[in-house]
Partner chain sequence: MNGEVNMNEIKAAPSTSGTDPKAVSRRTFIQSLGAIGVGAIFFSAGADKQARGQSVSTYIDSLSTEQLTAMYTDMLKIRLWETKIKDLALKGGFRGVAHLYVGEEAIAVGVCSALRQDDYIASTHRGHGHLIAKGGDLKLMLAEITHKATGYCKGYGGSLHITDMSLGILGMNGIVGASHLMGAGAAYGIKVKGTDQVVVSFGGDGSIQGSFFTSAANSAATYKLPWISIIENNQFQIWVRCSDVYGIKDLARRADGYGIEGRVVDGNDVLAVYDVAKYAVEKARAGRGPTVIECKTYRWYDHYGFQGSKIGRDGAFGLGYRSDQELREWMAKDPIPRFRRFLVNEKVLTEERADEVVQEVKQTVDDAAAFAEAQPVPKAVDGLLNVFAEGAVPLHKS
Amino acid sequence: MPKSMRYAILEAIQGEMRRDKLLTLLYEYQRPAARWGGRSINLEAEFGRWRARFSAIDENWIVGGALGMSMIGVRAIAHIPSMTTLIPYELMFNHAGKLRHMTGGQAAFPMILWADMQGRASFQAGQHADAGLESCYARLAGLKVVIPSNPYDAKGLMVSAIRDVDPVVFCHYSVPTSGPDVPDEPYTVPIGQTAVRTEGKDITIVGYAPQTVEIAKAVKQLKQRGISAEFIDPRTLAPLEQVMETIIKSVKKTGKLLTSDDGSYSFCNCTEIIARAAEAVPGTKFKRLAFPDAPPPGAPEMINYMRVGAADIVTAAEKMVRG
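Coordinates for the sequence above, one chain, the form predicted alone:
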């Protein structure tokens, strides 16, 4: 049985807490523990409540505490639940993203905002079925933002985030377990490095988790219809410079870029990717698929109609290639 996303993330943190005797996790609600294949991780039991600290239900306290610890050279992780994604936004905007710059790069502020992200789930509605809010953090200078789409990437990106000198927003979406097996030992997935999930020559399709699940299905269906799609999972939302190198190379080959997003149509994650590709490769065909600019409904029939699915991606790609 492959490791789950949550187990892989906790395994990354466990390894880094063993390596760095000051690394601290501040959290609320869900205790930092998980089981897999007869094995278990319990950070509080292993490291004690001073290093795996259950806090009051106060996201500003959690993020402010982690940021304050980073200011005295102690690496810290702040874990917040999905319904509170933007509560600590002011701290990340006014302080986390700017402090290193304000010291002229002389000081590092190594903190991680581990944010459980909401998905477009049925029966949740309103405040509990949104997605794509990570784009709010990506526009803040000084922050790095990563979005893993499988357990292997999740562990490697978490290790990279912990070891980085800049503050990192680690966006944790619940997705079906997939991808390579997760090694027990620590390893890194470099921030800024994309993953070309499937190579192709007819069209480039780009999307972040959790939309990666639908894109993977669509790519298989397109292959059956004679269309060779190149599927790129950027994994990093900020910074985008290295990400765009891979995407631009692909777009120059295919001449077509289709993006698919679980966030709202306006200002979704992939809008910046389209803009940069348009500047770099004039004459390219572009199409953006995303959730409508409306609050998510609770009824499954309604939210499934509004959310981009594999069939929508196939239809759009066929039209771009053959239309």
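Since the one above is the form predicted alone, can you give the form predicted in complex with its partner chain too?
Lone chain follows.
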């Protein structure tokens, strides 16, 4: 059994806390502890309460505190639960993202907003089954946004985020474990580096986090039907320039870009990817699949109908390729 996403993230933080004696984690109720195999991580037990601190249910403290700490050179990770993704939005928007620029380069915020994200699960509903909010952060100047889809990327991106001198939003969706084994030692997945999950020549398919599961299934089915799809997981959503180089190269080859997103249709992050590809590669065919512009209902009949699945991706891709 490979390491879980959560274990991989905590292992990344543990390694960096051993390396950087000031690195501190602020959180509310989600203890920074996990087990895997016969091993366990417990950051509070290892580093003491000052460096792994729970607080009241107070996302403004967790994020604002991390900002203040990082401003005086104490790297900090602010971990907030999934129903609170946008509570610290003002702090990230007007402070984390702006103060370096506002101060002519004097201020730095080497901090990470480790935001748990929800995803379109049944029996949750409304405030506990949302998705796509990463695009809210990705549209803000001065922030980097990463979004891993497997434990290997999660650990490598967390290490990169911690070592970065700029604020990074680490969007943590629960995704069924897949991908390569996670080494025990620290390693980095560079921010801005995409993963081409499958190479192909007929169509480019882009998606991340839980949608990677649906896309991977769809790519297999398309192959059986004689369509060679290139599947790209961006892994980084901001800044997007380097990510787009890979996507644009692929689109130039295939002439078709299909995106699949768990976020709501309007302003979903793939909208931006399509817009940039459209500017760069005239004549491309596009299709954007996404959740409707509706809150997520709890009943599985409704939410599963509304969410994009592998079959929808196959249908859309076939239509684009076969005309």
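Only residues modelled in both forms are compared. In this text, the rigid core denotes the largest set of C-alpha atoms whose superposition between the two forms falls within 1.5 Å. Numbering follows the first chain given and starts at 1. Because the structure is a prediction, the values reported are computed rather than measured.
Mapped along the sequence, displacements between the two forms of 2 angstroms or more at every C-alpha, sustained over at least 3 residues after core alignment, occur solely at 102 to 108.
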